[in-house]
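Just one chain is shown here, as structure tokens, and it is the form predicted alone.
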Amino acid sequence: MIEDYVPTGIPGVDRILEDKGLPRGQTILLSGGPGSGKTTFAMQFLYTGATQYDESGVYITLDEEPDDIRRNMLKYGWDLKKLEHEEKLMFINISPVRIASEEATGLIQIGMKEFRLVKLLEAIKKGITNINAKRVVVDPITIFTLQYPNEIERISAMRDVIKDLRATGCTNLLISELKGTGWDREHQFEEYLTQGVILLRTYLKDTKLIRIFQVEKMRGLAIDNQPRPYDISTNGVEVYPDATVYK
């Protein structure tokens, strides 16, 4: 039975959560269409962690530029490179689209041909032992299962991803592209392997954009699923536990 628990910092979130927050070493999906703040979750989880709970966290980024984040972060006042001075951040860029291998300056890259299950566990794994990190976030893990086109094998892939990233200890956060934002959408096999599930959805209503957060499941914990407005403003995501979202 899971009695510790992560909180994620992020306001709202945790009052969804049972008023506990994530189940420590267990490895969540967060998943949400283009422009829902995926990413701006993802590192509030890491850069709460670091500067409130004393939380080391490893950004492994397959998709977008370490230096794009820490640009793109800024505007909520979030100094990742003072936490990667400190030893409190760390980000791993495995785009397949890499070629350079830069591990003095604690970038690590990784090239097409070598993009593979076994060289992202082992980059994850080496990201957490240099400092000592306690979180995870992997963004997009679509890329990832990209490599795998046939449909048994990417399952698989996917299985070991979540056996070794528990074996760490770790808390992780992987990150995917949402199927379709309606009510009515189509459910995605990692919803399926992940012990817990977040959904960031977004539509119009009446020309005004409605941003909505819904936990689909968290086991272990008596959670709150009905969906929750959020916003993103300058400090970050806020998710707003008392109020009702309208179709």
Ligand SMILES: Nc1ncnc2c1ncn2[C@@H]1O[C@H](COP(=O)(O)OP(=O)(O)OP(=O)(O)O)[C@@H](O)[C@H]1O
Given for the second form:
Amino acid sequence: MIEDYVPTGIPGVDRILEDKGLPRGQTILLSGGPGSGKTTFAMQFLYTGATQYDESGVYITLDEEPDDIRRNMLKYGWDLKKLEHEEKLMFINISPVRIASEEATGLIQIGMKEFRLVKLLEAIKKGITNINAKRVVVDPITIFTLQYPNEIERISAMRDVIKDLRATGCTNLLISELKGTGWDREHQFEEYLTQGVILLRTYLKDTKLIRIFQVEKMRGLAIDNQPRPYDISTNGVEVYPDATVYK
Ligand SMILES: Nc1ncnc2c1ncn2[C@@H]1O[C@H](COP(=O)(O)OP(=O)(O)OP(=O)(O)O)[C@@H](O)[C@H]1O
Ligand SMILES: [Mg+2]
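Having seen the form predicted alone, the form predicted in complex with this ligand:
Starting with the chain above, the whole complex follows.
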């Protein structure tokens, strides 16, 4: 029987998600400021999926080169190359700024001109089929939405992405760049369209930087939506579900 929830395996996170995890087959927005640990969190989700839950994952990168991600993640002890070799992880590089030769790297490459919804979805589907993936990350979706300056078109394109992702049956994390850190911020339209929203924020308390994790929404789950402190260490992201954040 397929479980209805997908454990993230990230310390502290599943506790906050009713001891269950992310709702299977849904699309969750992971939103945070620069350096808040979005890439780390998302890769941790795929890494634990592949190593502990027998769920392979596709990582669509629109920003960072896979080689840079591989190198950074090694610092947490995550050997991504090994997972790729075992077909438990696949990178799809659709960064608009890249030159690499396709055949040599084995990556699927998409040119700037066709860098649109249809191509994004084709790439995702190809990745899913190739390694029978159950988890998908798009890092970040922000670059993609910038392709649609018209707001109605942008919302409609995003709706299509979410609808098509749902049809794949995979559990998906879409990363977005949060404008304004700290407590005050504007809501992004993606937050209304996705089934769940996780925020990674930072603020300065006196002279100390505090990192705050918060599940803003997760449809179908009675979540703890209190802000909770989190850390990034040599083990990756860890959330403290029993600790309180003081302003
Ligand atoms: N061992 C560690 N201990 C403390 N902090 C760390 C450690 N390793 C990495 N970091 C920090 O964690 C952050 C991890 O960055 P990551 O790439 O996951 O963030 P991001 O939100 O994806 O950033 P960007 O906005 O640039 O895409 C970096 O700011 C880095 O300095
Ligand atoms: Mg990143």
